[in-house]
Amino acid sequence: MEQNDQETIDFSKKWFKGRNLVIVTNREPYAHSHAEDGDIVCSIPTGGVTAAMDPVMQEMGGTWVAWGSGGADKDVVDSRSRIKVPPIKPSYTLKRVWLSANEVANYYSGYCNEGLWPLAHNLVSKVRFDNFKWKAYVRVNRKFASAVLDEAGDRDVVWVHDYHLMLLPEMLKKEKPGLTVVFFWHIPWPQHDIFKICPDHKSLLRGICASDLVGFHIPRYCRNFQECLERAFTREQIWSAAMPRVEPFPISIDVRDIERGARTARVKKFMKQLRDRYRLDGRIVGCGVERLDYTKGIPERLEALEILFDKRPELRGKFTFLQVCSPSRGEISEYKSIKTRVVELTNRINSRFGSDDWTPVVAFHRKVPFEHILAMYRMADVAVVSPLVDGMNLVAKEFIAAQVDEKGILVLSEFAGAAGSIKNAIPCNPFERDSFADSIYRAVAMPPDERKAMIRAARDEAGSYTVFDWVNGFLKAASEIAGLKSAGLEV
């Protein structure tokens, strides 16, 4: 960790003045599983929240409460379901919450990802809510509450993350009013007319409003949340409640860590392997890196690429697009459908335009090691990040940080939260395929000197605000609230 980042963490430790920090997320930062030879191995699950918070917890210490989803997770914990992590140089405690298969199906796959996820992304045709799934959601939030209360002291700060745990702040405050509970929402927050589709929306709002501080990525989500409160409750109800502070805190990445990773010998080796295997030498290389999720705009991107190859025949044989489609939530029918659509489009493009020595689109329908992804980022001339809507999107920032050779250009959806903080990118509208294709072509055809100036400016932007600045801002606000509460002052 660089000096400035360490100073940020040191300041946060000082602000907390002996208070313990308890992080609560659905997904755990480390998972244990059984290898084929019977040994237990530890892995790092993918995910923006866990990737962002783990380096912070390694420096801050404290406790992380999360669902124990690994096949060998129960084999390595103590009698209180705890284990010290990371495996090398353990520095904080991971407390695991155990969920049954039924709870996973109804709370996680059901209420969270068939209901709240599409609702937050304004995809109302995909929203499904059922009362038995709501009951599972309540039950699992209570399990998390019990685990947190088992670890957190009366003066501690509990940082709850995301849509899986909206009821948790209220549950915690009922048992320990002295706790400072702060909440960060990592996905878009919709307008009230969308949010009220959820039959339980008032209960969810009351759950979050028990927090002392609620953070979102961008000001628009803050405004949407406050509008929901004003329209869901009467003025008297709002005035009589202790409402949280609501502020924007745009998340970022560990820029220097990505840069270091992109420069390693292993990444250079993977770059050569990709070039050799897919005959990329002398060709323009594009890349997209996503979970296979209907919010990420992958079919729309492939349709734009098809238009591009149709309108710009000079790119045939010269431009290859590498698309990572990491498997995600495959038990949900909507996710099965999106995979089928992506495979169909990929095959159609390759059949129409491909040749014996050139494949227009190379799709990876598997989990790809991050070092391989860094290789794609570094070697790409164009990266396309085109979600239909996204809370932030850290892939856009990762690509910029990994561009250590300063040769690639980012094409970025206007509807990604990151569009507000990344000015040096080519904007695109994934809903309008022809203009989307034009945006990709503009990136492909950009002169080298203009390309270098744009990516260099983007890298300067990225380096000026990192994940440690995000943590710094949020924990400073949390510690100020905790201090006011300890002094008996109104927050």
The other form holds:
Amino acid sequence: MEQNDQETIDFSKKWFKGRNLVIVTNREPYAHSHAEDGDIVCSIPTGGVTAAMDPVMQEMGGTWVAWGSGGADKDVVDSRSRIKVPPIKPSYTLKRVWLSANEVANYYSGYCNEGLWPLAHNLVSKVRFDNFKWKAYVRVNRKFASAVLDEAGDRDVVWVHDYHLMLLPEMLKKEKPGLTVVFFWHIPWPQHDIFKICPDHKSLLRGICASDLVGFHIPRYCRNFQECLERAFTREQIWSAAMPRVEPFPISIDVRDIERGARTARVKKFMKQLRDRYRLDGRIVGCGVERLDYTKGIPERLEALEILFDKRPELRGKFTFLQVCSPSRGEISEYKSIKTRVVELTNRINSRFGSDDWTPVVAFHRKVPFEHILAMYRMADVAVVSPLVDGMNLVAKEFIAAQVDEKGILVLSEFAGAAGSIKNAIPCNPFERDSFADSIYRAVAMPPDERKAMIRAARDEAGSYTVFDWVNGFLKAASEIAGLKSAGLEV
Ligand code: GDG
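Write the structure block of the form predicted in complex with GDP-alpha-D-glucose (GDG) for the protein whose form predicted on its own appears above.
Below: every chain and molecule of the assembly, starting with the one above.
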């Protein structure tokens, strides 16, 4: 860790003055499973929230409460369902919450990912709510609450994350009013006309409003949230309740770690493997990295690539696009159909334009090691990040940080939260395929001098604000609130 980052974290620790930090997420940062030979192996689940929080917890210490989703998770914990992680450098405690298969289906796949996820992303035609799923959501939030209450002292700081746990702040405050409970929402917050589609929206708002602080990535989500409060409740109700402080805190990445990672021998080995296997020498390389999720705009990107190869025959045989589609929420039907669509489109492009020695689109339908991703970032002349809507998007930031050879240009959707802070990228609108194809072309065809200037500016922009600054900003606000509370002042 660089000295600057270390100082940022030390500063955060000081603010806590003896209070412990307990963080709560649905997804756990480390999962244990049985390998084929019977050994227990530990892996890191894919996802933006755990990717952002793990380096922070490794530096801060404390307790992380999350669903124990790994097949061997129960075999490695102590009698209070706890284990020290990461395995190679145990630095904080992971406490696991156990969910039944029924709860996973109804709370996680059902209420959270068939209801709240598409709702927050404005994709109302995909939204599905059922009363039995709501009951599972309430029950699982209670399970998380009881796990947190086991671990947190009366005046500790509890940091709750994301849409899976909206009822938690109210449940925690009821039992231990001295806790400082802060909440970060990682995805977009929709306007009230959308949010009220959820039949339980008032209960959810009440749950989250018991927090002392609620953070979003960008000001627009803060405004939408406040608009929901104003329209769901009367003025009297709002004034009589203790409302949380609401502020934007745009998340970032561990910039220095990505830069260092991109230069390692292991990443260079992956680069060589990719170059040899897909005959990339002398070709322009494009890349995309996502969980296979319909919000990420992968089919739209493939359609734009098809148009590009149609309109620009000179790119045939010259431009290869590498796309990671790591499996996500595969038990949900919308996710099954997006996979079918991506496979169909990839096959169509490859059979229309491909040749014996050139595959236009290479799709990896599996979770790949992070070094493989870094190798793709480092090799790429263009990365396409084209979500239909996205809270922030860490891939855009990782790609820029990995540009140690200063050769890659980012094509970035106007609808990603990241577009607010990354100005040195080529914008695209994934809903309009022709102009989207033109944006990719601009990146591919940009002259070397211009490329270098754009990447340098992007790296300057991205390098000055890391995940440690994000956490520091959020915890500074949390500690101010905790300080005010201990002084007996209204927050
Ligand atoms: C949510 C919000 C917000 C992807 N495939 C593999 C893999 N990844 C890693 C990427 C990146 C992370 O997963 C994805 O982060 P995103 O931010 O793009 O997306 P979400 O998971 O949707 O995250 C998002 C974020 O929360 C944080 O607040 O930015 O808007 O939706 O780190 O590199 N990692 C590995 N193998 C893969 O196959 N190892």
